[in-house]
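What follows is a single chain, given as structure tokens, in the form predicted alone.
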Amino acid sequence: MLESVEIENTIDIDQIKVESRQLANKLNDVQPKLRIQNISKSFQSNNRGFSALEDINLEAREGEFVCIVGPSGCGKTTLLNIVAGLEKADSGEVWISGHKINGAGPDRVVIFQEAALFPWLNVIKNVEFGLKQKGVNGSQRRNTALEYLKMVHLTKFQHAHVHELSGGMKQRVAIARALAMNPEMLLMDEPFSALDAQTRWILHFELQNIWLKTKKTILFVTHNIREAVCLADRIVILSTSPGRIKKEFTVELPRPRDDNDVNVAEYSTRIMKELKAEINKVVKCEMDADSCVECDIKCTTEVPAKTDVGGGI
């Protein structure tokens, strides 16, 4: 009797192992939602070439929230615009759900730094706008718009006009309008950068709750490291121009996260250490030769330059 039980248990364990391997293989075979392959981009300025991005390779899973951070001019927005189809890369490819993109499309919606609402339309008509362009009938448009206005807590303001809204409310309308289109991906380019700290704090909670409800795949560009830690599953650091992927961080903190949480601060400190060298490179490039001698701002270079202030240059 005991031998029979042991044999049955052994069979069960082996079967579980087989099923686990099969599940792992299936997960490995799943196409990523976003695949960026070997993307490079340069610009011409004053007869000089400027390399913005170099050999970027990045993937995002279905429902993943990925933040891109880096110093000014590292190509964050350029990369987002390439994924959106608003700019063309010099080389490389971008794939969404296994399909190569060749331009802008309804599967990706961009939310910019400015809300870009239509001032002649009220709130609910702004949210309905994209649906109207798609030919969705009036009652269905209205129901969908109300659903997403409720999600961003603006149903009381559905008949208000844009000039009657605060900056944070405008961005919430822009988010509702984007979600109403039911895109496969949200692309967000520093949408909270122009807002005050208190409003940003509120919207960080709002966006986390929206993401938890919709599970949209989000690619989010920001300069704010603590904002990135507060929002992201994964943070990608770009190096100084030309932008290359320097390092990635996985953020393993429960949601909702608070900007002021000690664990968020700890992650932010670690990421800042990685980013500091890149910021210093930007400062060195932007400061002229005399700045480190005469300016009142403390030099941020790791080793101060030796300068002969007595005998001249």
Ligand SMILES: Nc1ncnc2c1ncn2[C@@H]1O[C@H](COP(=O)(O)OP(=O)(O)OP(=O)(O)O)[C@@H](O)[C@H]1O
Second form
Amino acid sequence: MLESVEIENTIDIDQIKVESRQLANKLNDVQPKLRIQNISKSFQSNNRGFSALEDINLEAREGEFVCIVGPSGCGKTTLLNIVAGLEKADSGEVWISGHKINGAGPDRVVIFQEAALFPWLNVIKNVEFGLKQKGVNGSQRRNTALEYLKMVHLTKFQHAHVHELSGGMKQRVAIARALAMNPEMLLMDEPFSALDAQTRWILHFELQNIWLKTKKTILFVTHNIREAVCLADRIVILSTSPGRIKKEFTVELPRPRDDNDVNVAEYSTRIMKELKAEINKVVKCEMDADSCVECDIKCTTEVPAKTDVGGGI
Amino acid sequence: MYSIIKRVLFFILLIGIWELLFRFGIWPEYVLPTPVSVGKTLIHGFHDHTFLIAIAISMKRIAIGYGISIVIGIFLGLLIGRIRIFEETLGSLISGLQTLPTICWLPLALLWFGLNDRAIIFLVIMGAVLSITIATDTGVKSVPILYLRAAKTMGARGWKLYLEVIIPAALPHIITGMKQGWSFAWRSLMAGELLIVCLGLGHLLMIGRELNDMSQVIAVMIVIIIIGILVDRLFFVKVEQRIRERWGLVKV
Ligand SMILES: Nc1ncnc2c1ncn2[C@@H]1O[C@H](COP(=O)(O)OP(=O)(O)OP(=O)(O)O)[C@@H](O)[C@H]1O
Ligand SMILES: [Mg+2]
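For comparison with the form predicted alone, would you give the structure of this protein in the form predicted in complex with this ligand?
Zooming out: every chain and molecule, the one shown earlier first.
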């Protein structure tokens, strides 16, 4: 796997970057790829409504990689599910390429925290699943699936069963499965958070390379600032209860980036500093609520050192 | 390996005791036949094809009845599992009917179909269908929501969603229901064949009784047990295990 990462790196990234920028700019004069307008959502719990998302407005350009970062429970998954059409917002609208969305659809494929591969199908059939739903015929389906399996370096495992794969491999199959459908957007909900640091590091590389190759618009949810800096063009910070857009950062580091790169680490630390107030609020709030079971106080009370690979809120 | 030896020894011992009981002459032969005469009847029965024909007839009935109950059972289970109104109405009927021993359907079967194959097949269906329905219902309700969400974002809907996602995802439950349904079906088949006399293994058992041929009765019983074991152990247990392994429900 390490070998293949190195090979991928030799692509002329600057060239691709310039091209995709130009293309993106041209299109964005007309309309953004994704427009989230005044989205609000509240949940009913113990007969009390509480607001999970409040008046979210967000746009993404064609080919942009946007990361949504926020502490646990701030509504990241809820927002992503609303964009995916898996959940309904109380108010507001979501537009994709100028079309208002109404329910789930194959133009916005979601990659979940757990791979959600179907265990009754082998790897290649999993990748073909979406194409089959679209009605693509057998041999064409197989070819497309193989092409994307190749992109995630798993052609050798095309006939393996899901239970024979490691967590990282499963997630790569899920990425191939999503890409094979050639969706307008990829929606990713903490896809790498269940993986070990090593695998995550490799997948950060692969995802960046895939993104550079396919120029997909990606909305990526994470609670890990370092991961966001490593991947995103733009980072959107959500605050908690109610979930609101707190701040935005643009990351302009050369790609592909490395988790452990000094610049990435420095940038993460800078964002962390700016967010200190918000983080403290969350910690305090959770301490007051006397429910610290899930909050990562260890990570949140101290600024992560440069050697800290995780660097989560 | 060791356990197989133990098992073989146990059966040899059992047959030995049986032979001894006969030698002591406690019971006359028409009450308790010798192992040897049972063995002879078995060989003879297979040799002149009477056993084979009976097995074929019984297997054909159960194949038809069980096949129909799989289709009906999965269909009803899907209805109950996915649609609220069927859950509230049909669901309660099904769980009520399940308390009824299958053989209680016999009078109705005779009235509707008469003394024939169709009545027996009806009994087989009534034996298996409820277990399969209930298991499918449970399976459908425990399909991980993640699979459904993934399928929906990939554009699966309508009957394709059922056929390609919900049913396969529910398969570990369905196969357990099918296994239980099989054993109920097999019992109802035998009961039906004993009471509605028209060929088959159950009928062969009744002939044994009428001829006062105890060795035939026991020989047929052994055949029935062996078929039951073959289907249950060699087919269902294996398939169930495979599926659970694939679906990631057990560690390999
Ligand atoms: N179906 C639901 N019913 C009630 N409350 C819900 C529901 N789904 C989410 N919530 C609440 O909405 C809030 C936001 O949830 P969400 O899952 O979007 O958070 P998140 O940012 O994805 O958190 P994490 O980082 O832990 O995944 C949480 O407080 C959660 O308890
Ligand atoms: Mg979440």
